[in-house]
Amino acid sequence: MAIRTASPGSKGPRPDTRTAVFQAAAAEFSARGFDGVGVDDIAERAKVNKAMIYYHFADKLALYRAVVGDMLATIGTTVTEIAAADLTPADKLNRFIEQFVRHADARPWFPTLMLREIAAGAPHLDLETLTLMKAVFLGFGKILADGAAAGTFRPVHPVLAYTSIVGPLLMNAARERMAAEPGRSQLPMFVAIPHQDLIAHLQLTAQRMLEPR
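Single chain coordinates (the form predicted alone):
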């Protein structure tokens, strides 16, 4: 959705209000889930009048779906480009993992928000939002199919491979959120892991999972 700007001399919203609302909503939904967040909470965090939320988004549900859809659409575009690149299947898989982590780093609210939504059965996502995942699976499936055709990967269902790779990424993000609570950082399960190490580990794990038997 494009930002609506006010005409010269008018008293319309600042051009950056949509971004402020979006970022505030993403943080609130990630921390407390859809049902735990009110429009007033988002307005307070964004430092805007509540009317500005309805100026840019139809309602809280539309705002929530826009937040989720932003990440899904971005990943879909990225995977499509990777699948079409002039790279070996192994390099494409490695790049997919790296880019997924980098996109999640840029949107730290996404992993926890998505874990909440998945655990609840995705009750707040409509078919249009969920369909954004189609590009992700088509691109990822092409990477796997090309690898199988080249003899680099063993044949495997793309959904199983995808969840085996993305699942640990989401869980690690949740672990990091738990570690942020006071007094927990000294516990072994909450030790900080550089994301470059995380990427390298998942790349190696994925390659071994897919290597021909």
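Since the structure above is the form predicted alone, I would like to see how the form predicted in complex with a further copy of the same chain looks, so please show that one next.
Here you get just the chain by itself.
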């Protein structure tokens, strides 16, 4: 990835103001939610004048949708690739779980922002953004259907299977965030779980859930 930095003290046009705003917005929205974040907060974090945000984005909602849409598009591409890969359904499922965790590790704002939007009932999302969300679900559903057709999976309603895997994934990310608040690490539900263990547990649970008997 190319790194573009403005020369120190430069007064000319900053090449990546938009990117700085975008990244600051992702972090802020993830940390405090749509209503909890002010446009000033984003400007401050991005080290950008507030008016610049309105120069690059129509308004706060459009910026938010851009962040969530980009996030969903990225994970959607990953899932679609896995679903289309040349692997057994069981391997695809394991890969789905592993990639989801790795994806979240590389983009810490992702799970919390997604969980927040889900918890809120997705009131900020338009149909276009929801369609990106759908792509993730459909990719997962394809893995399931292939497995059922091959007889390696028992038939389970894709919605139930999806929530059974993604729900714990997101909830664990939220748990880690709660634990990060000061004075909480002693509480038993906030002990650290290595992501290797998380992945292994979810993979085993998912395989058992789908196992024909």
